[in-house]
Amino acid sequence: MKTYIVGNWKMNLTVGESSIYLQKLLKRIRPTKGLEIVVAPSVIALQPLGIQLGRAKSKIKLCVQNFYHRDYGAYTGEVSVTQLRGLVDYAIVGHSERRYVFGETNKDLKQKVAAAIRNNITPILCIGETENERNFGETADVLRDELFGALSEIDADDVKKVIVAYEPVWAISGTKGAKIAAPDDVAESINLIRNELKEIYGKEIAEEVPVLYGGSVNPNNAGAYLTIPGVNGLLIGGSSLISDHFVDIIELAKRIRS
């Protein structure tokens, strides 16, 4: 299975910017194979990358953060997935701060969940409790609803198609009060959602779906991370606008992987 390394620009970065950073990552890194590095940059930026990119596509792949689950229509202002088929090969779905920040709820995600499927690009869906859920015994139980919610519209062979990433909300940069999560603690949540994919589709299908880590993920402790059996890779936020970072776990990646 691949690994996969996943930098999440959030707001930040003009396009201008987004293009110098994408130009810096070119000139340092190399295709691995088995390894996969995509970025997500403001969906401003994404058709000027992906010019950019041209023939260097094998090198890195680009992914949505976020779209609307419609293929056409009267939606102002929103862009659907549809249109981005070709452009990215990537979107996120269900990231904490679109579940708390916009209201994001299980209905909404499984729709974005299908839409991406249908179109052909591939599903990031974050799953992850808060510190009070967490603290309250209720980790399994959110897992468990958080990721059999956005994935009920599917069906088992499209669940393949589909990456999970566990991101605790308690331990994401710039959430007030961020802690660094315990390699022992991701461990833990990595099993319950292996076992969860396990006992709803099987064996075989739970163990091609790849499942990332995400939270506060920095040069430090990312080798910590990638080690966890059942990791297949890594969602970054801050450390995904540094390119030095950046570029350092990618070389940790690369190492592991070896």
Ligand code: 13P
Contents of the next structure:
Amino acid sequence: MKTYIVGNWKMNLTVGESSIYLQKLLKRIRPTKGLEIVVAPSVIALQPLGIQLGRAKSKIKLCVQNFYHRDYGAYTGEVSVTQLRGLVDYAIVGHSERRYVFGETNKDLKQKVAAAIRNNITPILCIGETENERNFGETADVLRDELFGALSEIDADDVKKVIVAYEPVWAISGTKGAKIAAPDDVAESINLIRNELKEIYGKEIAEEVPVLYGGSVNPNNAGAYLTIPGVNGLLIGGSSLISDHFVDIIELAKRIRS
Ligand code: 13P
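Switching forms now, from the form predicted on its own to the form predicted in complex with 1,3-dihydroxyacetonephosphate, please provide the structure.
Up next: the whole complex, starting with the chain shown before.
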């Protein structure tokens, strides 16, 4: 299984800044077998970055942070994954900021996962409990609900085209009072997610679904998360905005893999 290092830039960087960042990254990283490097810039930067990548498209993949589930039509202001075909390989679905700031529900996310798969774009489905849910002992229920809320109509063939990202909301740097998650706690949730997938899709298929970790990942703690059994990569917010940090994490992932 590949290791995925995904940078989610959220609503940061202008198109010009994104382009300078990409230039730095292209200079510093070499394609490495088994390592997939992905960046999710603002939607307005996707097209210029796609052109800038040119033949280097195999070195760095693009990801959209959000999209609407319909393919075309009278949906003012929206962008569909159909319009993004050929430009992005990945699409983030159900990030907690989409769930809690924009009120996206499991029903919306189910439609988004289906739309991404229909358009040959890999959905990165984010799930994770809030601090309150964790304190009330509801972590397992929340993970199960978010996982199957979005995957309930996805069969065994299609689930292999999905990436799951465990992002505990309380550990995301943008969350007020965010904390760093202990690797043991992350391991417990990753295990839970993998077991849920096994229960529904069977062991063999469940093991083919990459599961990433995200939440306050930085060059100092990335190694501890990457070496958790069952973690297949990282979804990085704040630290991915600093190209040196992102490159350090990529280098670390390379060393861990080899
Ligand atoms: P931080 O790495 O800034 O905590 O963000 C994580 C995240 O939300 C990535 O999608």
